[in-house]
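One chain comes next, on its own, written as structure tokens: the form predicted alone.
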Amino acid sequence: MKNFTSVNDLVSSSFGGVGEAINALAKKALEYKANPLKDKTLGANKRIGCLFLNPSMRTRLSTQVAAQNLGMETIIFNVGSEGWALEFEEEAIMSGSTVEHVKDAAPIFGKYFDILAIRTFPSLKNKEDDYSELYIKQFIKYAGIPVVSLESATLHPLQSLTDIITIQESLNNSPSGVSTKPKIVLTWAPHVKALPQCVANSFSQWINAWGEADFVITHPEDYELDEQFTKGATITQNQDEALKGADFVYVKNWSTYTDYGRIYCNDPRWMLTNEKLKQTNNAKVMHCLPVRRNVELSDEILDGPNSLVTQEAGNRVWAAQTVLSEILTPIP
């Protein structure tokens, strides 16, 4: 694997078929969970650098254990509070509030590092802009080391591929009621802001590109996604129906699409509930965190049993560890 932006790098693995490929990462990822320092001398000597141009958590935290489990050293730097302002226009008149440009830039970090992480954010005002992915495709043609998406402009492949490994792990561990083939729901929720779409276009895209789970989104109007990521899916705007007989529930706030960046409906109606719940399979529940108790999903659903959100968190490192092993391993 040469760089991890999006589903799409799964194509040149050594794993055959996209399918088998995102299987063998989750297997690879949950015998790392079982046994999380078996490659710890993978990364010796080897530097990983993690940049973010926007905060971060679970993605800053979780990717530093995964690196230290096979050996790396992990160096964070935050560029909009501890460096200069990046200009990432190809021939920009640099007049104004940036300081150094990513070509500049991007060749020194492949220098110092190994391996560069980067966490970017959509401005949300301009559609065609985020979608060009600009960003972090400079950063690829500019460092010359493998790049690793921690979020980008449209989408979050580190996150989806966490979540596949969680719905294989519960799938694992349930009992003959699943069946083989789950029903999978990705679901629009209320929330107080504008917020990008990048989780549920990630989503979308690995697990259509999956291909083993019936596959419904649903939201209100006005809330379609970019055709590319959820052509595949079934897509309905009644709530109640996806719902039927559910496996697995995703649930997850984004902003419009075509209207680029708003936000037209704040239903309460569309949290999910447990009696909302009632319509499932005794469906489990995901979600990426942050999340708004109370608004985005209720309590009694974060903390009840069918939640698979803390797990799902957890998971964050075996995806990141399999990801940079993966990298790190050189195809033979």
Contents of the next structure:
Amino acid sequence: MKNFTSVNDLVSSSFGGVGEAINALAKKALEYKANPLKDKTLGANKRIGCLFLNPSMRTRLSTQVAAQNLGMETIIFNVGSEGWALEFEEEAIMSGSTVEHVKDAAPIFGKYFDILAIRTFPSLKNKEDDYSELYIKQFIKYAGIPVVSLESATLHPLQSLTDIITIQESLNNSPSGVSTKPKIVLTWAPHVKALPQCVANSFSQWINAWGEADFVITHPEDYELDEQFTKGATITQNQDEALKGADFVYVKNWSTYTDYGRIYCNDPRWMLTNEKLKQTNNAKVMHCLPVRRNVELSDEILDGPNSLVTQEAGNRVWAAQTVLSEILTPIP
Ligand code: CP
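Shown: the form predicted alone; wanted: the form predicted together with phosphoric acid mono(formamide)ester (CP):
Zooming out: every chain and molecule, the one shown earlier first.
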């Protein structure tokens, strides 16, 4: 694996098809979970640079732990708050607030590090700019070393790999009660802020590519996601209908995609509760975190027996460790 920025980076992996590749990565991640230090020298004398243009807790810490488990050194650089303001547009006349062009900075990161990992967020102001993924593409173009997305303007692939690992782990531990093809529901939830579509896009992209679930997306009117990620899923605005018989419910807010970056709905009836959960097949509930309690997801769910959120966040380490090990391991 050269870069890791979306599920499409698995197409050229040595695993065969994308579904097989996802299963192989999930298996490897669960092996790391059972034996975290089994490849403790794989990254010896290698260094990963993690650039954060935006805040993070889980992604930052889990990537550091993962790299350390492989014997790698990690350097964190909070570009957004500590670095020079970067310019990403080609041929920009830099007479504004940006100080250094990515064309100058990225090759330097390429000299300092063996792998570059980057977190950016969308502006949520200009859909074309955000969906062009200019930031991550410019780093890939100019760094000359493998690039790992720690969440980009439109996708969060390490989160999505983690989510499939967590679903697979839960299926492995539930021999009865869950069909071999689980029903997975992605449900929109209310929020006070306009949030990116990254997690929902990415989850949809990965579950569709995995191909081993009956996948349903439910959201209010006007919250359709970009079809390039959702195609293949059943989409409904009837949350109750969607929840019927669900084995997993993935809860996430996102702002509108079509009329970009807006909040059209804050209806609290979209928040998942134990009453709503009764319609499911005793579904496990997932969320990427951070979560606004009792706005996006209720206390009773988060603190209840069906919540996978802490296990899911813990699994971020094994997803990151698997991806780093795939990049470090030369393809024979
Ligand atoms: N889920 C996730 O990416 O969490 P952080 O924003 O804390 O990294």
